Every structure is written in C-alpha cells, then in structure tokens.
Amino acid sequence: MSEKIRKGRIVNIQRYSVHDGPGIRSTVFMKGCPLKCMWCSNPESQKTEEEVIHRNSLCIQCGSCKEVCETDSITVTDEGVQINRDTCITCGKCAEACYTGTLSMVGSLVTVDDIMDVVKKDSLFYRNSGGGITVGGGEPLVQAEFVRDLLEACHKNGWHTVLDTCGYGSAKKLKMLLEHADLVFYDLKHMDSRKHKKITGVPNGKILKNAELISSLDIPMYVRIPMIPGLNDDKTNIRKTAKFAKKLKNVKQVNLLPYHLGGLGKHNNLDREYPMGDLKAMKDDDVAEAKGIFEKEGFKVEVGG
Amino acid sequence: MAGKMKYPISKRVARLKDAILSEPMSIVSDRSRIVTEYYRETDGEPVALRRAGAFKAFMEKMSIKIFDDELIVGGLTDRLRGCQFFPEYASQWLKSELETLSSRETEQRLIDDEDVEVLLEDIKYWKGRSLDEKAIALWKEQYGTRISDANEARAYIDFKGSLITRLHADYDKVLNKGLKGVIKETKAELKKLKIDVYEDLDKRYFLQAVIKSCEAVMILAKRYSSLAKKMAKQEKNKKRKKELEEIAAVCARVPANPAENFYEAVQSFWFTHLGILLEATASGVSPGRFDQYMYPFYQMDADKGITDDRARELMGCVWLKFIQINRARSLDLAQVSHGTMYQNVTVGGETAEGKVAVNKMSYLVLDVTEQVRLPQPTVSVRYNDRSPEDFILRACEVVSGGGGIPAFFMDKYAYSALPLFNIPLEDVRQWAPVGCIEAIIPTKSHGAFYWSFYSLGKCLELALHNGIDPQTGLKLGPKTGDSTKFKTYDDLFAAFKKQVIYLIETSKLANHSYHPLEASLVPVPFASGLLDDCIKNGKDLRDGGAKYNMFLSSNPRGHITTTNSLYALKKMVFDDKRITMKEMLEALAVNFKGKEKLRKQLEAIPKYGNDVDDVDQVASDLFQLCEKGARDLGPGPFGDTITTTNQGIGLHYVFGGALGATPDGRMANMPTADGSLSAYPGSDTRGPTALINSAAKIAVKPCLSSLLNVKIHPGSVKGLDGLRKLMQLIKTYSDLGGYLIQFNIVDTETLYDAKEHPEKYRDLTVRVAGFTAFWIDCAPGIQDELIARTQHEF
C-alpha cells in the first residue's frame, strides 16, 4: 500500500435531499469556496479549513468549553458562546468537551469510501426514485480530484449524479468533473462582471466561459439564480441573464431562488457579521416578474428548489 | 382549517359536519335503563338469549331522531354526539368520576341531571355483576395482588371491561342477502341440531339469539322508516319532504332485504355497523374492504346514471356517521384512546383471486376522506407494486393535506406474515388492517385483542431495581439481582429479559381470564352472526366460533424508549465505563435534578431512528424477545397461537406517565416514543430515509403489526414531484419489508398555534399512534409530544 489514499474535506452529508435534483438524493457538501457571496446561506462551507461552529440555542452556559480552551478564546454570555476567531487555533477541544451539541467541528477529512459507506445506505431510495447523489458545497471545484473520484464511485454504483457548482475554477478541472456528472446546477449571480465581483468577491468571466463549455459538451444544466433584492434582481440583469441562458444549448430549467434568511443564524454561529443586515426575506410572488421574463424566453421556470 | 380538495364537499355534508363538530359530546341513560330493566326481570334466562332479548328491548325502545340534512340515518342516541352507557362491562367508575366527566383532560362528556339519576340507580344493580368486577375478583382469588399491583403501577393496564373487539363483519352478506338471509341461514343450522346432545343446547340458544338480534336491528330500521314517514308528512319544504320519503322507503327495505341500489347499500351498511356498536361497547369494529363490497352497488347505479357527486354525498353522510360514534369511558381508558373508535376502512390491494383490487370506489373513498377530513373512519391503503400509480399518488395527495389519513400498509409484509398462521393464500389476499393496524382476515377472524398491554419501560425499571417498582415500591417482578453488581451488559439484559417474561405472563393471566368471563356474561350474537364460521359452529365469537381466532394479545409498549435506554446503559456504564451503575441510578432517582450535564450526555448517545446499526440491533433483539416470550407461554384459550402486536394507541402517554426518568435522558413521567417503530420525538435527526432504514432493520415477523410514524414538512410534498417522492418513500419501505408507514404532514408552527388557540382548530386532526385524533381531544402532554416529533424537510 504505497499509494496515499486521497481525502477530502466535507461540511456534511445530507440524506433525503428532495430539493437538490431528481428523486430522493443525498447531498455531499464540500468545504471551501472561492466566492464570498454576501447572502451565503452556508457560510460554514466557505473556508477550506476545519472550524468550530456554535448553535447557541442549545447552550446552557455551563462553561465546560471555556475550561478546556488553551488559548482563552471563548467567552460565555447569557446568549451563549462567543469565539475569538483571531486567537482560536481550532484544536477542537471545546467541541469535544461540549455535551449539549452547541459546539461542533465542521470540515472533517474523509475518504471517498467513508462517504460511500453513508450514502450507500439509501441506495434503494435512489433506485426507486431515480435519485442519486448531488455534490455541492462550498464549491466542488476547490477539491476537484477528490470530487472526481467521488462522482466516479457514484457512477460505478449506477446512481444519477448532480454537480452543483458556481463555475469559478479552471476549465480543465471542470471538465474532469463533468465526465461523471449527469446534470449540472449552475449559478448565475450577475451578468455585469464588476457588480458580480462586488457581491461575490470574484468577476464573472470564468464563470460565463465555463457555462459555455458545459453547453458545448451538451450536459443538461439547470441555471439557478439567487434573487437578492437590490443586488441582482433588477429587470436589466434578469433580461441579460435570460439572454445569456438562451444562448446556451443545454439549459433544461431555470430555478429562481428568492432571498431567504437561512444564512443569518449560521453567520452568528461562526461569529461573523451578516453582510445582508436586516434585509427582509422575499416571498415566491416577489419574483413573478423575473419568472415571466424567463418564461417568455421559453424556459421552464421553478421558484425555489 | 379547510384543506384543499380535489372535489368540493357538498353543501349538505359541510353543514352536517359543522353541526356535529359544534355539538358537545354527552352520555345518555337510554340503553342503561332499558337493559337494566330487562336484566332485573330475566334472572335465569340463558345468557345468549338474555343478551339478544336485552338488545331487542333496546332497539324497540331507544329514542331515535333524524337530523336536518341527513340522508343516511341511525345513531347511537337521539343526539348528534351522544353515547350510551354499558353497565354490564364496567359500571362503578361512573360514580367516582361523575364530577370530572365534563372537565377532564380528554374525552369530556356532558351528562344531564335526569340521566345521572337513572344511571346511579342502574349501577346499584350492577355492583358486583359487571364484567370488570368479576374479573378483578377472580384475579384476587387466584393470584392475590399480582395483577392489581401491576395495574396500579401501570406496568400493565386493565381496561375495565371496555371491550376492544377487532373484527370486520360480513357487510357483504347483509348487502346481498339482507338480514333475512342471515336469519334463513341460521334457521337451517338450527334444523340440524339434535335435542339429545348436550352441546347442541348451547348452540340452539346461540342460534336463536342470532335470529333475535337480527330481528332487533330490522326493528330499529323499521322505526326509522316510520319516523321518516311521519316527518315527511309534516315537512313544509318540498325538497326535504321528498328526501324524507326516500329515507322512509330505503329504511323499509334494508337491512332486512338485499340492497337494490347504492343508496340502499350505504344505508344497509350503516345499520349493520351501527347494530354491532349498539350491541356491545366494542371499539375497533372495522368496515374493512369497503371499496370491494360497495363497488357492485355503485356500478349498478353508475349504469343508471348516478353521478360521482351524488355517490360522494351519500358516502360523506355515512363518513359523518362514523365520527358520531363515541363511548363513555373512564379516564384511564380515555387517556389511552383520545376519542378514537378505531373504525378502519381499507382500500386497494388485491382480490381473493389475485387481481388488482383498486376500483372506482377506492378513489371515491379517498375523495370523501379528503372532503370530510376527520379522525374517523380511519382509512388504510393496501400498497403493492401493482397498485395503479395514480391511485397511490392520489392517496399521497390526500395524506399531504394533513391528518395522517390514509395510512399505508404493505401487502408484501402481510403476504409473508399471515401464512405463518396457516392461513391459505386466497384468504391472505383478502387481508385488511383491523382497529388500529393489525393484519387479520375480514369476515373470518376474531382479532381477540385484550387487556394485555404491558410497559417495557417498567420492565427495565424492575431490572434496575431487583423486581421492585421504584415509583410505587410494589414488588412486580422476580428478584433478578442488584443491578449495581452487574458486570456486563449481558447480565443486565438477562435480568431485563426475566422481568419482561414475567410481566408478559402477568398480563396474559389477566387478559385470558376475560375470555371465559366474556363468553359467559356478554356474548355478542348479532356480531357473531356476521362472522364466519360462528353460525356453522353454533358458537359466539367470544366463545371461539370464528374461523380464525387471532390472538393479538400480547402488547408490549415503549419499545423505542427502552431500546434507547438499554443502549445508553450499554455505552455509558458497560462499554465506555463513563459512569457507574450506581451513579446512573442516583441520577434517575432524582430525575436528573442537578445532573443536567449527565442528561445531555445521555441524550447525545446515538438513538434508534438514525440508521445506526448497533442501536437498531438492540431494538430488534427487544422485538424478538417480546414475541418469543409470549409464544413460549403457550397457546391462547382456543388453542391458537398468541401473537404479539406492536402498535400504538395512547399508551405511550399512559405508561410514560407512570415511568421514572430513563437512561436515554428522558425525564420522568414524559411520554415514551409512540407506536413501536417511531423514533423518540426529536431524536431522529438524519431524515426519513435513515428512520425508514432503522425501522426496516427490526425483526418484526411473525408479528402482525408494527407502526412507524414520520412527520414531514408540507414543503417536502409540494406538487406532483413532491407527491412522487412521498410515494417512493412508501415503496421503498415496502421493498425493505416494512408493514405500515404513516405521515403527519403539518408544520410545527401550525401545531404551536393550535396549542395556543385550540378554538381555531376544532377540526385539526393529527396522527397520534395507530389512530388519528382531533387535536383538541389530545391531552396537553400528547400535544407537546406531537410538536416535538422531528419534522423532516431538507
């Protein structure tokens, strides 16, 4: 056994995912993302390294975590735990000491086999429902070699695979993943590169090019657009997005994802400020106009999902 | 709270529903008075004839009423939601509970002063004569305090003579031959009897009683016919006048004669069902395969142009009749039942010949269920892979509207379990769940389902305390040793096993004593005449007359809480040695007061329902222990194999209430997990596929029931795609060998709101265990537990 077994860092595996592709699925959330979308609802998947999160609703202020912290990075208040992220060395001792489930480590290092051991348990559900595995994140492209192995293993089991990607990565890596992707979920966050950079941290050039690459390979794609009030939901951007999507030959469906507050609590769990402030969540009806624009272009549109 | 409906509810049915739900439930003295009078005058009459005589007197004299809008007539009383008192079964409790009847936590009942007077007088006669008192006296004589102690500590529960009879009567026979046909058949058997054979005398009394009780029900129908005729004469509204005339004509013909159209068939069905419920204070009397026996009559009329709306309206009227059925039960029984009557209607599956049984009536049943959306009747879908997909999807659509109905039962499981009881294939194909959920053969089985509920949680407490119940100090089990001296988990399990077997025996001694008592005190000739082969055998069903006597009579409860507790002990005390048994016992004794840290640690130990093999194995061992333990104690009173049933009713609440803190971190007196395969509320965190996998791993066979409740968020079943995913969950559970899966599809916010504003949710229904109940009928403890059950959506 000279060959080193490749490992990947994941946030978690979500069984019974019913909104991440056809049928009943399991979704593997990879850790690490090159984007920093302001509304990110999975901020614990942004950093590539392991980190500590806290769910303060479970905290009983017992102080067990503080006792074991070697860098004195923990404060316990009436609201629960706060961690000084500058001094925290993510040793994990606090999570180990916490018995209420408040503190936990996110980002364990696993092998493809480790993941398969879990997702295999639901194989009959996949078979009966035409479901399978979705790999998302985070951004799968960040750990492309590992994700390729994972997708390949899924195909060996005969499961349908979905690659959920923001598209920001090298074309070479993307191609590698596409070999074992039956369907791609592809995010288009803004058509104006400068604005894209402002709200996600990166320009959109690579993303748009990669979309064209997937189209040229004729792999079915769902375009997903997070609808963020005031950031990207203006008519001009929506029209431009629709036009771009129209140029692609492989778009089977457009999903409009109305802004929700899913990220708010999780930012708190990581002691990060929530960039969206107190912006209110949207209702499905709020994206009716955008829906109309896409439908006019002939797309099948779903709100949510 | 009206959910969406594919076909709008008829205005008539909606009005009737509203009228019924606005009416408080009450107890009347009608039956008690008439039956007690009859008994006072008939000392010495053979019991079968005495029962039939009392029944006939009741049918002749009971007050009856036809309500506005009704098309189908006949009720337990002359009120929309009245119930009768059955003093022969249990009587004395009424006196002590009279004051609290209208204000208790569940099944509140009003009672008028004049009725109170009559009832209090009646129960004087019944003192020492009621079934429950006779049983208690018998136990005392034979076993000292063994049974009463177990009952007091809620290790076992005595149902105070409130019969739970699981059967599906032969409605088909009445629809096609009429009660006159049943009488004819009975007379032919009478002719065969010899007058010089001892047993034939009992048979003669029984068969005569069958005839008399059939006549009694025919009399009741005739009385409704006359009443309708009289009302028609006085009715000013022309439309209603015509309706009343039609009611008069229908009731003049059925159930005495064969039904000749759909209307007559529905009314004939109802009189038959009502007759059984008026004869005895049974619950669990199930219509069974309604779509199969009603379909020919629907077809008959469909050819003549009956519209589906009309068919649904007539069925809606009878669906609202089911909800009017209720009982006067003592508080401890009410806490178990939460208002339900376990009237189970089954649709789908296969025919006796192995054809797909889904027909137009199966769809109509689903339509009406969706329109009326009430806890009774409970509707069960028999699932198999040959079921038309649109039918299963329609059933998914109905259940996605909330209320937990229909439930999904798997043919695959039933087809492999029932043959273990030597039931031939053509009968197996006819199977249907009865009462809550037990698989039996309609029209041929008496699902003898007795007072043998025992608490597995209590068995664990006894194993931890050397046979002494720590809550009451009573000695309820054998001495199995000082648990602080146990060296291994196996030592603990061995002690636990002894306690389980001893308690199974206690409950068996108790419940089996009821069989001869029932046969000799309260036989049921009317119901028996409608169950194969009672007439042929000349025997009441309580006397073993049925073709199949299926002794669903060992009933463990608290499987999952006990599983989680055993596993927690295994991990914490024996494997990882994080604490000693002594420390554990101390923490349990003080209900974790000041030991919150330990409690959290215990809660964090893996629980059943998360697809964790080690825990699921403990559950599986437990199921097998209970099943084998009961079987090894020998056959039932009629020589039949005893089967263990693993279902629900509200016992997780009652047994949980008498149980101290448990090693899984559950606090004292909280309900245990519901049903038998449902996870402990809030503890299944890996979603329904993990829960289903856990459930499917448990070796339930040869038991004829198990129950898995899954709470799902409405968002997960939205649209056709969502319904398909629900169907795929059902199919996969069937493939994996599961028996029953049911869903509570209502969001937690709604339940919170309902707890706060019950008045807004008069018609909100929820799946509690093997049954559905009105939210407002659930005791506060059950409401909290329903809110806590994990909701699956991702």
The other form holds:
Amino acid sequence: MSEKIRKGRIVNIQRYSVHDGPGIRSTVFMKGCPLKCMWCSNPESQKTEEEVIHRNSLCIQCGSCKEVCETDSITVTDEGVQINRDTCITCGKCAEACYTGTLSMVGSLVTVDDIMDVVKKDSLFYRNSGGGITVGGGEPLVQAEFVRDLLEACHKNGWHTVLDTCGYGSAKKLKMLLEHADLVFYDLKHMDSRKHKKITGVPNGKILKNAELISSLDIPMYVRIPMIPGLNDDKTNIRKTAKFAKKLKNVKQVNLLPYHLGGLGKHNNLDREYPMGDLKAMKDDDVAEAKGIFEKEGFKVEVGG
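Could you give the coordinates for the form predicted on its own, as opposed to the form predicted together with its partner chain above?
Only a single chain is listed, so you will not see partners or other molecules.
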C-alpha cells in the first residue's frame, strides 16, 4: 500500500518578493494561526479552514452567486455582495459562478510537489540574487509536518530558506522546522505577557523560550517588531525588547514594522470587525526614537521589510 501524500492548506504563493528575506524570493503563506493580533494585516490566514472572501469593488450585481447558493446565504445589494457567515457552508459554488472575481476561495489544499511546481519556475532568480523560499503565514507551526517537508524539498534543490514565525508552538515542532531553516524571521510583539495576551490572544512565555531555543542552536535570526501606537510602542516595552534581543546571540538584524491600515479592507472582505478602528499610523519621530534604542544596543535596524 502506497504512503498517503501529505497535504497542507495555503493562502497563496507570492512570487518575486524582495521583502521576505535576502534576494528575490517566493513566499508561501500557510493558513492557520494561533494568534489573533488586533492589527492583523492578513486575517484571511488566521483560520485553518477554507473561506470565501468578497471584493465588492468588483461586483456588478449580476446575482449569479445568489442563484447557485444552496443555503440562501447571499444577498446582493447596490453596495455588492453580503454573506451570512452563520449559514454559509463554504461550498465554493458562489465563487465558481462569479466571473468578475468579486467572490473567491481562500485556502487551497496542496501537496509539496504542487508548490515546487510553482516556485521552481523562479529558481534562476534565486541563484542569481541569493534568494530562495520563505514560508510564513498565518503560522507555519500550525502545519509543522507539511512545512518540514516543504523546507526539506527546498534544501534538496539548493535553495536558501527563511522560516517566518511568531514562535507560538511546541519546541519539538519548532526544532523540526529549524533543521531546514537557513534564517528565521521572529516576531516579538510585547515583553509583558499579560499585555501580549490582551493584544494577540496568547501569553508570550512560549514565544520567548522558543526565541532562546533558536539562539542556542545558533541559527541566524531577524527580530521583527510591529509598532502599534498605544499597544506596544511605549519606550519601556521597546527598551525591554531591545534588552531581550541583546541576550540572543544570533540576532543579525531588527526590523521595525510601523502600523498601517492594510488589514482594514481584508477584515471588511471577510465580514469581520476591524479592532483597530481609526487608529493612525505612528509618527516618524517615534519610529526614529525606537530605532535609536535598538541601535544603541548595537543592532542593525531596518524600518519596514
């Protein structure tokens, strides 16, 4: 009897990426995340199951989606499509019937070979630019076995790999992925565990311990810090984060990621409330001050990326 082929659920594959690691890269976004960060810019990657998303700017109110909906979960108005998420069974028929692209499904079930067929088309770019494959999400640890197989396949092709993780998962699963990770992008969102839970839904103890684990294995790490006004941008937290990162012997760079409104539209497309309301972006002076705190500790710091 042949071995069952493992499958994973992804949001999408972004080709020709230049912000997810060195060189030109292909970024695989896994579906499913144990965190629910209030500012999440990729809410479509939070749930593990497939979802239907609508982009009403494309809707021409033709009603094709409503005609095929078996549960009568769709209403078409002058503003576009409205979906009753309580009765929708995510069958995908509405997306199949929608020829304008207003409705689509998020969360394809694929094999490692399916992904390799896509990313290998850009192998020449990886070689010439020093690029490779980045696996993020969502959170790769949610589908650790599949991601392990994917990273291993990339290494067999000689491609550089980046693991982009929030670090919230078991040490055993993390070690499994680190065996085939050349570089780790690691999120630090707050040093106070109680506040971390308030803004992400989970405490930070496991995250900090896993950061120390990566350091003990001496795998290069970029610490990435989302800068969210009023939530984690206070100077006390920034200084504590810098002191913690200083204890990790493998941090090659710190990336400060100032808050933006990129998640607002996606929340609307999924019919979810956007927790950040009308929060404005950080002021340049505040970002510069945070940058200076990390530079004082001897870190190379990039804003964005």
